[in-house]
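In the form predicted on its own, a lone chain appears below as structure tokens.
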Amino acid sequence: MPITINHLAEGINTVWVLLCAALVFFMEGGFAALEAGFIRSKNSLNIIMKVFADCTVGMLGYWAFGFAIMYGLDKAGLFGTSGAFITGNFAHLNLKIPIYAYWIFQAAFAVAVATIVSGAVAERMKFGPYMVFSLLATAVIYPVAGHWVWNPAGWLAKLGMMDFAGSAAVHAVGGWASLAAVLVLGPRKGKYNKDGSLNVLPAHNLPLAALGAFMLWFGWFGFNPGSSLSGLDLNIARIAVTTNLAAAAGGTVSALYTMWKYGKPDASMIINGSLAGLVAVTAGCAYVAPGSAVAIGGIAGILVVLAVQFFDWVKADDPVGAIAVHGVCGTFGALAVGIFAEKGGLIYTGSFKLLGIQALGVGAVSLWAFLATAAIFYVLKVTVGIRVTVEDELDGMDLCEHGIAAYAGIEASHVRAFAHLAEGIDKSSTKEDLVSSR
């Protein structure tokens, strides 16, 4: 069979999407390193195993039902009803690549949504119930939101919502799901005292967290440009530039802001500031000018610092800042399209129409993610339980959940001996007080 121009184009596009899918999947390694570094050493293996659960059971959930719910045929605009196990006809998507290439690209997005939540529930959630949540997040929660935004039949897609690579459909969904999970689960032991004051439970390895952030930044060059689904689309160059500039602006502004506020640049805030810029520009990376990307990233760099402080104030204990980075900055990023988009944005047209659509869209998917996650966590809480015991939490998740420490030489007796001192647990709290907040 002679090779035609169309065959060559399809081949180039397929290779492009598969390469970008690999980059997006590589971000799971970034999540693992970032989250392990941001928490205490006694829990670092457990959080990495939760990321593995997203990549294993979560991937299977998206294969079995998630992709069908997200991209199957639908007449009501709410969820797909065909295509389980990647079977059936997906011609309505008008893809110029094989369906399998598109599936593996979207599967990497799906597991990322679940992994966002894993960081927020770190250091106190049982592994088994987390696996159940990961399955449902990839099989139902993310696919329904993605259907609304990206399936041509989705009700938000029909309204004209613009979310190029998922500030709303991926990051806001993961971020506000994290808030629901944290509220049902409760804070870590020793995080807050009876008088409401806050104890710092320091990260055990910030260099590892920084390495994870760099891996995520690298993977984002697949996340955003890959959403073009075409290696022949010359706009992928601008998408890469806007993506990179937003990350740079987010990290820069977070550094300057923390220097001004605290007298020293806060390492964890700078790391999350760059990630906040990436999250915020994900919706508009194909629609905004480079200068606008800098503005979006810079604003996100301040928002993430303020949001981390706010959620600590309301006692929503999030060890890695997932709610602030993904929930707050994902929501801002979706709204920013309505302001900065060169076609339809408020600055360019003076019209609030697109901004209104963006607000409706990000509000809808965020509310869906929050309520669905809250329901799942509540059911798990009253049935199988979602928290480890107080003793196991003090000993560390690695030992109690997996029977082995991440670092050789760490034993339960050593961890518990220094737990009250190292974790700043309020000495006036009794064991009954701790159990009652389980």
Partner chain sequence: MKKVEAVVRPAKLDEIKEALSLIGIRGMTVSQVVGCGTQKGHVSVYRGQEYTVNLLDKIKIEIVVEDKFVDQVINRICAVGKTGEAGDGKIFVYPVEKAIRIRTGESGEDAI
Given for the second form:
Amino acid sequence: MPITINHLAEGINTVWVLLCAALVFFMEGGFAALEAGFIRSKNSLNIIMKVFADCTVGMLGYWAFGFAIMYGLDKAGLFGTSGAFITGNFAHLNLKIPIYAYWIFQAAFAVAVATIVSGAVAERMKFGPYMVFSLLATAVIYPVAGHWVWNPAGWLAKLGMMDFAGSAAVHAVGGWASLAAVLVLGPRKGKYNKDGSLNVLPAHNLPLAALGAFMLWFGWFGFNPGSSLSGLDLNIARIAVTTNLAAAAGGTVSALYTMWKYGKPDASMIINGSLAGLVAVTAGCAYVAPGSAVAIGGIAGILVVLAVQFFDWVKADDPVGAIAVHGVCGTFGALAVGIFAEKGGLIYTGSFKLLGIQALGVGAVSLWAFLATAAIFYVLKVTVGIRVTVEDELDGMDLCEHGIAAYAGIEASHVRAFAHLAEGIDKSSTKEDLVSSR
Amino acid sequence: MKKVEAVVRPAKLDEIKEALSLIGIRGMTVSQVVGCGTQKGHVSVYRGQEYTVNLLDKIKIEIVVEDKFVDQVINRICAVGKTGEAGDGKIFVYPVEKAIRIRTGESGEDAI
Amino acid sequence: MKKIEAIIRPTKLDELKDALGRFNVHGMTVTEVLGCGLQKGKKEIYRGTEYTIDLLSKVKIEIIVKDSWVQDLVALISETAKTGEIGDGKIFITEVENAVRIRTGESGEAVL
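The form predicted in complex with the partner chain, contrasted with the form predicted on its own above:
Starting with the chain above, the whole complex follows.
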């Protein structure tokens, strides 16, 4: 096969998208560490297993139907009707890369949406029903919203909505789905007192959570620049810069704001603040100037702190701040495009047209995600039940759901020895065997 | 035989251990505990929500000694463990009926 | 002087601390411990092998009080820490010979 300039271009684009897909997939590790760190140790294995469920059953859901609904041939601007199991013709997408490269990049986005919800429902939701939700989130909820915004024939895409990497299509969808989920599920036991006052259920490992945030930040260099779908699009350099600056501004402002408001810079809020900046700039990263990215990230850094307190106050118990980070700041990020975009933004054109389209778009996908999730959670609640028992919640989800604690300390080493001796699993084993087997 | 049980500031553990070794006491059991007493807790803010920490980190040292060493041990711990601020901790003395060294089976004061 | 040592369910700690506070007992030492007793261990399956967790998490609270308080406090702790299910824990009373406040060196019931 003679190598032409077109082949080379296609090769560069394919390598670029695959590399970014790997970066986006690595964000699941970031979510896992972030969420595990933010909750109590007795539930930390369970939350990581839920992130695994997103990457396993959720991944299959996106393969089976999700991609087809999102990028199949359009029906009425609302959903796709072809391409289940990545088969059939995708010529209508006019891609410059193989469909498989496109699929794996998109699949990493889909599992992220489900994972956003896993954090909000942490410490109380049963594993089985979560798997069902994860499947439906990647097979239906996210693909419908994604179709509206990103399928060339989607009704919001046709209106001219600008959501480059998904502040609305990914983050607002995940965030408002989280709100619906926690409202149906109810708060963790012990979070609220009878008189309505709040208790702190502290994070068990904030260094782990911070490490998770770094992994997310790192992955975002694939999430946003990768959405160009082309290594030949030199705008990827600007996208990397705006992404990075928004994270920096979000973390800076949330540190200063909590220092001023509470007397000390709240570590958990600095972590959430950087992520809020990333979420907010995701829609506009390709369209705004670096200075605007700082403004967007900075505003998100304040919004996230206010939102965490607001949702605590309305008893939407969200242990990791998913609603605040992804719902509120994702919505803000979509709106911010209407203000800061160099082409069509309010401060450049004086026109509210784009801002109006953005508001309509983010409102529509958020409402869809909220209602669809509420319906799924409600049906699961009245059929199989979505909460573990009060006793299991007090003992911790790791034991009751998975049969083993996340952290094997003194307890586990004793258990092994006792199990051997008491039940005589291997009566022929000598003392030396027992010692060496430990 | 008596058990001397001292609940002290974590930062003082090393000094106390050293001071006790100077009078020949090298055996002890140390645990991380939390406790409250005269020392006030503090109010902290986490994710915008105020909460009080009133169980503060302490170290519990347990030493079993012959009766005649009790006063000396208490004096050493007080001398070294004291900062003069509330929160220095307390020492309790209990009678001990018997002590046995597991390795040899010897008991009584020989075992300590 | 007596030591009241209560091994209770971890979830009862806050409630008990509040109840003791209302009784004007503000000093205590709290330790996370593992224990077994009447409460059966839990059977779990890990990687296909069944095992029992027979050392369960408990919280140990130690309070040193005047003799005259013991009866009331034992009643209060029993009442507060009770759920009626096996595994509520036990209370032990031990003789204490002396107590010393490290900060001031004063001793006897005055430091309680």
